[in-house]
Amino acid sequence: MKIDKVKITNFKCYEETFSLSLNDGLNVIVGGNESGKTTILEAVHLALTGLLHGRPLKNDLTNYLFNLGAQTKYIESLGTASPLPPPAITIELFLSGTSSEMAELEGNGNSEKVKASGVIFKIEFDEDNYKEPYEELLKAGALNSIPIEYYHTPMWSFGRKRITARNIPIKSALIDSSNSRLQNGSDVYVSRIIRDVLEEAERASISQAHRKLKDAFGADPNLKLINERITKAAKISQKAVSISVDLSSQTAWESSLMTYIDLIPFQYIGKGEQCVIKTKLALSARKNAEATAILLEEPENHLSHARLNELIADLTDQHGQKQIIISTHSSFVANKLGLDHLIVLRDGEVARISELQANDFFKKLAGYDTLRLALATRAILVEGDSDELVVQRAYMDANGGRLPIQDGIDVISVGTAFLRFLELATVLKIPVAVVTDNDGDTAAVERKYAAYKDSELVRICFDPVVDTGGLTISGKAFNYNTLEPKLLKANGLTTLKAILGVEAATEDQLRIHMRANKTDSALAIFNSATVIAYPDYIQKAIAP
């Protein structure tokens, strides 16, 4: 049983309906910061939970869950003669898989009208119970906000029948590393997921031996002598007023009791330790047969580069029992994971990587920065250190000082991955510069990206020039068509070498000092007070 795709209308970033397909198991999402991953790892967990936060939604309604221009609409309406209906948020998710439990679920009651298994929740008004006190206010003209005390949270099938969580066989654990949720001074998650691995005879034990230390507790002398005070001191009639252990139902031990970890409180260890615990108890649910949906928010938080690459290894080696989405900022993560099951939000849109031939290669070398590219308004690639430095100089220099990434331009060293990274560029609709040397062969740069001459979307940008000269270094001709030759062409012998800081009486001299120090040579250019020229291929890649 898992989940086929999610659909989200009105809730937090996304007013008009947003609708996701999701992998049976892994599902990597990315995306720039309120671009809405959040909010559908947290629409999907309140669809099957009804929880926000750890907490009930019903009990904690705010108009701040709405989507602000939904929102802005309502309240613009209500001044007119045709005031809009009240808002509704409503999340739906299409479920697959067999069994009884799915059966019950089964009905054409959603937004496509299809016969399918699913559930919606939806935050509404409760038409029913306060339509009457809301046309009240309405006629008055006292509203200038969404009237969310007249909302409730009811959840349905597909089946059109009213449900509670339990009726769902999907159930949903929600990781969020950076925040720990205590109840009583225990996690509230951890102790959920302690409560779902044991077996129905084990949680009746241990609420057993929870009632026995209830009656020690009430049987020691010093108690019983304080409680005697409290009643005297109270005077309520003549009920005695005392204080004990919480057994007002049956779970009460749930809350009450504290998690340890190495005789250390849960709550008390490291962030990253508590988020590797957590994922690793919702991963050994009680049965495997039990469907899970895994939700995991950025779990590179807080964790060491091995402790993260342990998680990956036992999410990777349970995603085909586990539905597992995780929203992520590390290329780490990404690559290490697949780049097959990443989800890109961009713009509201959803692009994925689907088939992709550099998957191996990106996942084998995941130090590869492939979400620089991914969230990336528009990039430049470029070969080495040497050339970004350059390359983010010429730019400033032709933007008023501002660097490439002001403007939501990333400048991304690749080495010899250029097609690599346009094959993920092409995928994700990335506007993309390809800076390159011709290395004497301009025929072969155009066979190597023949497949970009047309297109739209990918620059290939080199110098059409092949310079050639008598200069060689140990017995080997010198390559005039990089970087380096190509500066000192542009600007010649007398300017450059006083921003090098270098004495050099001939330009073969510096082009032998600038090959044996590239870096160092495009850092000068890149502190330089002088503006120097640039070679137009450069300047062609920094274009608009």
The other form holds:
Amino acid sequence: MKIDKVKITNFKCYEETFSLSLNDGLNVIVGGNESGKTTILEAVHLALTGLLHGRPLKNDLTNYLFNLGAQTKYIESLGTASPLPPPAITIELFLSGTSSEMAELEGNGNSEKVKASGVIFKIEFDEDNYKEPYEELLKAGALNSIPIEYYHTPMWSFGRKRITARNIPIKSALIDSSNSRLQNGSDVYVSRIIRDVLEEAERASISQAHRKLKDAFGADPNLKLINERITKAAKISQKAVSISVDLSSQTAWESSLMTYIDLIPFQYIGKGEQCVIKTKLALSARKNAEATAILLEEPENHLSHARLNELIADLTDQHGQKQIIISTHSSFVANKLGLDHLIVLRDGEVARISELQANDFFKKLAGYDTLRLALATRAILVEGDSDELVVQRAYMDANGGRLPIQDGIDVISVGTAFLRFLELATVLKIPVAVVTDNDGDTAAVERKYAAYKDSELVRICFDPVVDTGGLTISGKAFNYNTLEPKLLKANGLTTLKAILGVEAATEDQLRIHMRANKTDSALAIFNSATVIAYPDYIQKAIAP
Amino acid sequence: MIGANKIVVAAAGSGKTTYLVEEALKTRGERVLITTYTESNEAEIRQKFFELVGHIPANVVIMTWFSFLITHGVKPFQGSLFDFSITGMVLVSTQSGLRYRTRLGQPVFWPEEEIDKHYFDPSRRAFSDKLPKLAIRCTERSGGAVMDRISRVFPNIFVDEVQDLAGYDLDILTALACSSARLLMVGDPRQVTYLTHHERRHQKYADGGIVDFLRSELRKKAPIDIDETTLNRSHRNSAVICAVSSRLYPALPASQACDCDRCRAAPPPSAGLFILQKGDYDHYLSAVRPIQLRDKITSIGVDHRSLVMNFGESKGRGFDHVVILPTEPMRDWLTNPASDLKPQSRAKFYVAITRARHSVAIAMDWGAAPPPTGFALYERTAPA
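Same protein, different form: I have the form predicted on its own, so give me the form predicted in complex with the partner chain.
Entire complex below, previous chain first.
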């Protein structure tokens, strides 16, 4: 049993319907801050349990759950001739599995009108009960926000039946860093996880033990004496006044039992340890009738490097049949968990490394560069380290000494893999500049990047002028169309010679030196105190 | 693969519901649906579980035929037919979906293509008489997805009082029989007390033709085992009550009283079948304390200080003593068994008589003629 797909509409940062397919085992969602990673975990948990931050959402509805854009559109429409209906938040989970419970959730009552099992969680205007008050409010022109007091949170199956979380055979274990406590201070999530790990019979026996405890308390002779005294003392009426254990709560044992770790209450142990223990407990569930989806939010937050490594090892080795969704902005975590599980999220766009044409390439590549691109606001792709240094320096010169990364612009040297990185950038809609040599054949460069000719996102920067000369090295013609000779052309022999701190009588001597000492030359340029002139195509790449 | 299908033809008081409940209890690890036409019988099934094991097992779902049709027959795949949400069901007793009447008073109905008017009232409640038809249409449009889903949700489908089903209900039974689910039905063809189907479909199998339908129509599509022996003995009715009630259906094999020691222990002195003169009615009520069974709420002669129940409502129930307030055709039949007794009245009379464990009294004045076979004229005995 698993979640195949989640669709989110109007919830927090997702205005248009956001759709995300999920893999069987591990799903690693990577994205920058504010990219909506946590919202996905919250949405999945909400649709499976009706809980947000450990509390039933129906008691805690607020306007802030709604996407700001949808909210604004609605409010702006209110004064007009055709006001919009009150907006609704929809979270749809497409599920799969073969049990009877899963079959019961089947139908075509979903946004795609297809036969599937699944559930729909809605936060919507309660039309059956509040049509009239709403009409009155609207007429009086008194609405300036979403009338959240008239909203309810129904849960439907794709078979068009109102259901509760109990009807869903997939349980959700959310492991986040929030502080969700029960009344007695016990952590909500660890209690839930423990409850979900237990079989029905085990839950029943805990419940019985708890009941016995209460009865024993009530039957204690001392308590009886005390109650008699209270009754006498409280001469309010003829009725008996007594104290006893609270018997009212339906799920009494869950809320009144505390989880201890080595005799220390769970909430007093370290945050990192809490995260590890919750994860391990959730991983240990071994039930046939129910599946567990583990939702893990940014595990890197409270863990030391070593503990993080251990947790990741557990996740990769032990997940078995369990579906795990992890959000992270740590390239370390993402890289460790394997790039083929990676879902890159950016402004509501989703890219999976496994679906890119270049996926073989990215799988072999250490994940860091991939993630650098995915997490950058903008990127400048260059061929090698020396190009990277020169472009950085050019950017600093143009921006009052600020490094590009300080502005969220990552300069990444990609070797010859420009097109592969461009594929990822295009899917994620990341603005990218490519700095490339023309290598003496501008037509070839144009052909290579033809697909990006009119792209608004991708800027291909190369020198349109082909330089030529008679220099040969070891019998081969010198390439006049790489960065170094272009820099020489822009700055002249005297200036560049001084910057590099080398003696060279002719331009060719300097060309040969720079060719042989690429990185040193680039470093010298990067550290130069003198003002440097840059070829136009470099200027174009660093332009805002 | 087609699941096992079976109907057990049962006599009144033979323990149909107990049989189904016991079968359900035997089925472990798989979901079981138990469905029946009436709400009172649905309650009876629940009650039976509590009597036998004290709870309803987690794998057992009990729902009426109509809720089953709405929840599992229509809603899951209604999308291929219509898009609005169904707000509920409205029970109708005449053909639904009236468009208008001609000047001559002839009714004209909405055609099937007008889905929202043919199947639904203005507040989008489904007409009870059209629900099975709508479910069949959803099945057809979804390419069988409806039945495929049901058979996975409920690998075991039990139908109690199956004789109440008619019209498109029979097509649904057929589709269920062809699915991978195990279909187990029990019913008594003599107890068709509800005539709520106005569809012309399968008209010839109305009024107790369920077994004929299964034998001649359903068997063409799926194998079915017809069991007429397991439940052919009444644990409720005494031998004389069996004999008298069987006379209402001379074409069917007469029901037999069981010979369990427990059922047959010490019948009270008031046992037997009686004709109860009106003058003795009050006396009889206070002396024997029977339940009064009447045709409908407007039937006259009822003593409202004592227990009373309609014939239809009493189906499935058992009482030590009953007193029946007969309708005119029933009275006629008693005087002359060759008189015309309509199928529904016949069924109701049969149901009424077979409610009793020990005694049946018919409240009617009887002349000087000898009482009908099996009956005695009730005579007051001096209080001891």
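Between two forms, the rigid core is defined as the largest C-alpha subset superposing within 1.5 Å. Residue numbers count along the first chain shown, from 1. Note that the structure is predicted; figures quoted are calculated from it, not measured.
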{"query": "Core-superposed C-alpha of residue 492 shifting 2 Å or more between the two forms", "finding": "yes"}
